[in-house]
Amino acid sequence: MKYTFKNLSEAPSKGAAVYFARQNNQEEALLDAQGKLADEATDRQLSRAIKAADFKAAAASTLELIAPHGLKLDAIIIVGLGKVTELNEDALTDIGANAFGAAQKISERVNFVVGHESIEVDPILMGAALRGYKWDKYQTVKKVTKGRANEIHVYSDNQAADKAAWDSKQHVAEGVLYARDLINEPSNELNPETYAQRLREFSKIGIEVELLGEKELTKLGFGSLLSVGQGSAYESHVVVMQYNGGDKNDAPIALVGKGVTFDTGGISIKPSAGMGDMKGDMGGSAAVVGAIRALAARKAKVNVVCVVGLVENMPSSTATKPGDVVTSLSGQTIENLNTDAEGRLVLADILWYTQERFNPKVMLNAATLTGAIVVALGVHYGGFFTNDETLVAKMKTAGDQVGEPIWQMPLHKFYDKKIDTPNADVKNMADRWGGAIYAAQFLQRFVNDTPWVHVDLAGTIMGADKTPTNQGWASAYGVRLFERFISEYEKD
């Protein structure tokens, strides 16, 4: 996408022009100053259309005027702001997304004319960038090229400041789109080996990348992680990425991600219906990878380490069997009662490795860990667990700001007792009820006293309902949440 920033004194003359209207207390649509000028230039076509359509200017609503008389524009899109007093970053992101969604159907050039002082440009452009994403890499015969805008022009009174803000925020949008690409890739293209090789490219943006293959992992003692991938033809990997943008003596914030590139369930095999979606079981890793990519690309003044465990969970003659006992990197033994509860075995080793090697000030892990979290929260909220209550408000605030809401779930010694077993130090399953909590209790045994947050995003990162900012299968929920949390945490 090409972005251009211009002064309000210049009026768009081609493409689709987006103007904004607010809603007054009587739920009437009121055009801003620039919209009024456009209305005058079109012989009141805008105001007549608003009246004829009974357009109320509700937040993110749109009204389209195709080929307005007297202008060379392809269309004018009027976009509702709702009540200006209720505007926030999340709302503006949805407004930008819906505006772009309406405009791109008509023209390859979209013009945002921002004349209202309450409108920040970068959330609008964030919405547009996310809405414009399409996954069609493997389409050849029926690949659709029409209806895809490739230019965005912004007209405002603060073009220098708006451009500077977007130059930074654009990297966050690109981090989301990069993560969506990873999640959408089929598992025959993205396996633990090819995924690890892709991440080598992060060295180009100032991230140190270290790949650990099975030889190194065996030597180090990653018995839990390796047990998950031992049925696969592909070699398991751990990838360590370090971005040092802060003070060299400052401890890093750690991001840890589950990267199961395909999950059959192993010997405890899943039902065939819907199994194809398990190419997205590496979504947690994509979220943290996208976040560190965004932070590094925009040269954030923070130190961040990102560790992802990349495995494929397959049934074969060499696969782990239910009832097997493995020794984790921590030395704790794990009884694997269900090989479809594999993500926690991957995380157990990389959480331990991260806190032991890097001593982070905070450790955040992300995983498509349990169907139970979807039962509890549906597909709009991610669930999170923490051993440090001072992190709760920061997580919730970050999620609300960027439109990736998150809900705290409990940890308690009652649940912890139920994952004890006479056959090992811990088992990877408890009973049917509270499955997301038992998984979190399991992970807590591998973090020691490190301030830690576990985010279970199984319901939100793929296959969720369509939203203004995501019209596809993979949302990459979590990238903006983690990027914002880290940015704000470092300010305190």
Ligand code: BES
The other form holds:
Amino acid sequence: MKYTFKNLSEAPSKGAAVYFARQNNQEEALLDAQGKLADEATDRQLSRAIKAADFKAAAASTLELIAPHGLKLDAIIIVGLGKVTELNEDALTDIGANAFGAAQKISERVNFVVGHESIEVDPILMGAALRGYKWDKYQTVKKVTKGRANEIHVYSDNQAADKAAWDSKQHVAEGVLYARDLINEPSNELNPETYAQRLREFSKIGIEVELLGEKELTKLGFGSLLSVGQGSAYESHVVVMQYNGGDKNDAPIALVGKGVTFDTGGISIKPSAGMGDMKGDMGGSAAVVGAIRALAARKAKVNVVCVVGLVENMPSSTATKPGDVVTSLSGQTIENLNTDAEGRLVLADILWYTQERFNPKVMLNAATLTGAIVVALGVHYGGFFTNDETLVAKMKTAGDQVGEPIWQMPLHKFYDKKIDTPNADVKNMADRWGGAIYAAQFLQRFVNDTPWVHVDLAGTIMGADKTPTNQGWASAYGVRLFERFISEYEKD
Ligand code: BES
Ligand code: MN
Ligand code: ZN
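Would you mind giving the form predicted together with the ligand, to go alongside the form predicted on its own above?
The complete assembly is shown below, putting the previous chain first.
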């Protein structure tokens, strides 16, 4: 996508133009000064359309006028701001997304004419950039002919500031799109080997990348993670990425991600229906990878380390079997009673490794860990668990701001008892109820006193309902949440 920033005095003359209308207390749509000029130029087509369609300018609602009279534009899109007092970043993102969605169906060139001073441009562009995402890599005949806008022009009173803000925020949007590509990629293309190799390219944006293959992992003692990948033809990998934009002696913030490139369930094999979705079981890793990529690309003043565990969970004669006991990197032994509860075995080792090696000031992990979190929260909230109550408000605020909300779930020692077993130090499942909590409680056994947050994104990162900012399968929910949370730690 190409972006240009112009002054309001130059009205757009090509493509589709977006004008903003707010809603007053009588629920009437009111065009801004720029919209009024367009209304005059079209012999009142805008106000007539508003009336004819009973358009009330509700937040993120749109009204389309094709080939407006008297102008060379392909279309005018009027987008509702709702009540201006209710506008916030999340709302503006949806407004930008829906306006762009309507405009890109008609034209390859989308113009935003931002007449309201109170409107921030970067959330609008964030919405547009996310809405513009397409996954059509494997369509040999591209089915979508419209919907390929490749130019966005912003007209505002603040062009220099708007450009500067977007120059930075654009990297965050790209982090999301990068993560969506990873999640959408089928598992025959994205396996633990090809995924690890892909991440090498991050060295180009100032991230130090280290690949640990099975030889190194065996030597280091990643017995839990390796037991998940041992049935696969692909070699398991751990990838360690470091970005140091902060003070030299400042402890990093750690991001840890579950990267199961395909989860068949292993010997405890899953039913066939819907199994294809399990190509997205590396979503947690994609979310943290997208976040560190965004932070590095926008040169955030913060130190971040990102560790992902890349494995494929397959049934085979070499696969782990229910009842097997493995020794984790922490030294704790784990009885594997269900090989489909594999994500926690991957995270156990990389959480331990990350805290021992980097001593981070905060450690966040992301995972598509349980179906139970989807039962609990549906597809609109991610679930999070933490051992540090001071992080609760920070995480919730970051999620609410960017429109990736998360809801706190409990950790408690009474849940802990049910993952005890006579056969090892811990087992990887409890009983039928509260499955997301038992998974989190298991992870906590591999976290010492590092402030830690586990985010279960199984319901939100893929296969969720369509939203203004995501019309496809992979949302990459979490990238913006983590990026925003970490940005609060940037030094001034
Ligand atoms: N990858 C799945 C969880 C999942 C389910 C992610 C649906 C996305 C959508 C995970 O590895 C898994 O299979 N969990 C089991 C755990 C159970 C066997 C204790 C589950 O949730 O059923
Ligand atoms: Mn599983
Ligand atoms: Zn899984």
